[in-house]
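Below, in structure tokens: the form predicted on its own, a single chain.
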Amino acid sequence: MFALVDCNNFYVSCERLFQPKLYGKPVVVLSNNDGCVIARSDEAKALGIVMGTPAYMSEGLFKQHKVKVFSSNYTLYGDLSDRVMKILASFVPKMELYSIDEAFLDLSEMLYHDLLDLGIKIRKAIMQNLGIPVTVGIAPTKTLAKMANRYAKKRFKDVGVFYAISKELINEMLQATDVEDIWGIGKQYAILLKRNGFRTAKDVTKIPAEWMRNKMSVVGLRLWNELNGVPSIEWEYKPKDKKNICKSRSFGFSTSDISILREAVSNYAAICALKLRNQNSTCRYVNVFIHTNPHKPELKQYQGSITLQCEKETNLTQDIIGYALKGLDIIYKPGGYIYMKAGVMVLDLVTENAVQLNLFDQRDRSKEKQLTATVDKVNTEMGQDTVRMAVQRFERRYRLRAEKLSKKYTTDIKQILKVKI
């Protein structure tokens, strides 16, 4: 057996939980630089707003129904995601982190165990020790716990908690989902389905296993055994190692001066290369690109890419920062083109220990590495960009817009929740 952990509708979660006077209120949160919408309470569902719905056309709803809107503030969010996530740790043996609000756990060395009563006790300890409401599913598979989880959401909400624990449970929920909600069915593949008459998760697994082969590949295959309870979708119990690794923003504005660019390229490389540190990993390329704003056409348009191969693989920040703002002076055109995003890409990732040495490097990189491994360690204890290159600046000229910005509840000693008595 196996459960999927999720958080509802977690960042006004996460909102609400500094202003519980939002509960029972509408509130959304915004993506970056305040333009989409991204989370929404399930007041603000019952009024319509859409997801991903530019905010800007939404701003008479808003007022009109005073809905609570926020920026989104990743820094809070990240900071509750990891103490869910080491609650749940403490309940299980194996776990599988999703995404920043779910988990996977893996019930299987727990066969002894009351699995609703374990469901159950996850969903009040986090909700006592954290104040975030969560939904848990459990099935016999990673698809069907999925679909439980949504099952549970829309029929035992208060419970919280569905165990697909007999085939009749399994087949009850399998015929209450359609097909464009099984997870790992997307929008064309809901097509292909329907037109050949399949409409719920119960008609899916009734398709002989040859057809959803030749139709929808391997995945396919796995997908159908994954609905007929034979597990068939590998675990990650530890993230795997990312192949490429890219930093890129928008601007909180336009601009066309090249020394905002070079300051949001040289911060972008040095978190990319501190990425790279703490994977173990080394690039043998770094792309950087801009461009301007294509949803304004009456302005001229440029995108502007490159890719430069580094002289020996390397994970130090001065080296990528020099890498990204060389492609940069590459790339930049002046004369009345105004950039409103830019971006480092590091490539061809080779794991540390596997570097080759070069014969003529002149360089001494036992030096350099000791003194970026001194300049991480003051950053962790002391606060992120602590130390930093010169090039990175202070001011962040090129900072998203946030306007509504919640505090580093968390994180922030400065920014602490205070009670007055």
Contents of the next structure:
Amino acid sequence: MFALVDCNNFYVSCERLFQPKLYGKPVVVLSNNDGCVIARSDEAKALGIVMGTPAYMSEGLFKQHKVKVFSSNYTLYGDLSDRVMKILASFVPKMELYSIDEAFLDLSEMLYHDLLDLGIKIRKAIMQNLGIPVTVGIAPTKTLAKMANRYAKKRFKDVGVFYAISKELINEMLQATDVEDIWGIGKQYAILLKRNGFRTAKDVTKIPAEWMRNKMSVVGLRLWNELNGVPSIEWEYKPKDKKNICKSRSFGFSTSDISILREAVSNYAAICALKLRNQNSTCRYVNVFIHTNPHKPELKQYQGSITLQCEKETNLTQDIIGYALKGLDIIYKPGGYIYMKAGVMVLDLVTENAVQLNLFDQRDRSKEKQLTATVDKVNTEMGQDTVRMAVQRFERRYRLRAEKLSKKYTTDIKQILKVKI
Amino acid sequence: MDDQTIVFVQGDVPAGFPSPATDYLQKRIDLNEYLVRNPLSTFVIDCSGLSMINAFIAPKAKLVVDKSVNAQNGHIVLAVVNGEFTVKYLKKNKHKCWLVPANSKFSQIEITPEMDFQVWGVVTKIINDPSENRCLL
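Pass me the form predicted together with its partner chain as well; I've looked at the form predicted on its own already.
Entire complex below, previous chain first.
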């Protein structure tokens, strides 16, 4: 048996925890740079605010219904997510973090537990310890657990737990789930299934296995097995190392100033380098790109991108920044272009110890590595970017827009909740 | 908060006599451990005001609040009344419930059914900083 635990409207729940007057009121959280709606309270959903809507398009609606709008506060969400996951970990021997607000629990070793009771206990514990509401779906496979979770939210909101224990309950749930709402189905396959007259998840379970394999390849077959109660999706107890790392952002404003672009690009490059080191990888290529605002066709448009090959695989901050800035100098076009986004990507990653030595290498790489390790250590102890390359500067002039950012209530002693008593 | 690294001083010295204290080494006192019993459910808040002065909460104080503790009669609690935070003694019997200040200049609040009331957490430690609460001598 598997359980999927999902925090309800997680980002909104985090904000409400420290601003309780927002319970019962419509609340939304915007993506980075205050771009789109990425989380909604139930009240906001009821107003017809759709996920992913650009914020500027909904401003009227926000004003009219007094919707409380937040910039995303990932420092806060990250800390609360970590707490949720650690509490979950105290209930089960094995779990998989699926996203910032979801985790799969492996219940196969909990044969003698009443799983419905366990689900209720988990929900209660997280509510009591953190004030975050969660929903639990329990079923024989991951896909069904995900479905059970969704079903619980729809049908048993107050209980918050659905345990698909019997054939009848699984069937009831399958019948109530449309094909496009099956986890991991993809748009194309959902259309294909519908065109062939399969409307619900229940219909899919009745399709012959042959048909699934022929029309939807092994992916379809795996899905079919999962829906029929045969676990076919592997467990990932540890997050996989990334194949590419990309850091890119829209600026909080538009600029034609190359010095601001250089500052942004070098900061993004430094983040990529750090991420590489954290997963013990090095990269062979560095890509840098910039572009103007495509939503303003009245302005001169330009998109530039270049990929440079590194002399040798590297994960050193100075190297990645060096290549990124070299690339930027090549693609930057002066003369009235107003840029709104830049990014750095590191590609073709190889694990650090698989790097080949170069006979003609002139640099003392072990020394540079030691320096970088020291800098990393200082930054871990003293805070991110305490020691940095001069070109990264301190002002963050390219900084994101985050006008409605709440406080870092749990990670910065200067920003903790203030109460007048 | 719970991922603290504690550096041990090893008793091995390449030359000379081993330290006689080696066998008696203990972990240095960790205030976090003392102040925070349940790191996962604990939050720190800043509070200001005089209503709890006789409960030893100085005009400016930091409070350690544990959400996992079940609020009992007599606990100091961080409560939410109609959407606003406050810190008071919780007084309750079988029928009624009050928020009681620790200062006679303030009055107690009786919790009525039409109020939106919730105990957010229980105050488990009070941190008063003398430098923030100077007394004029």
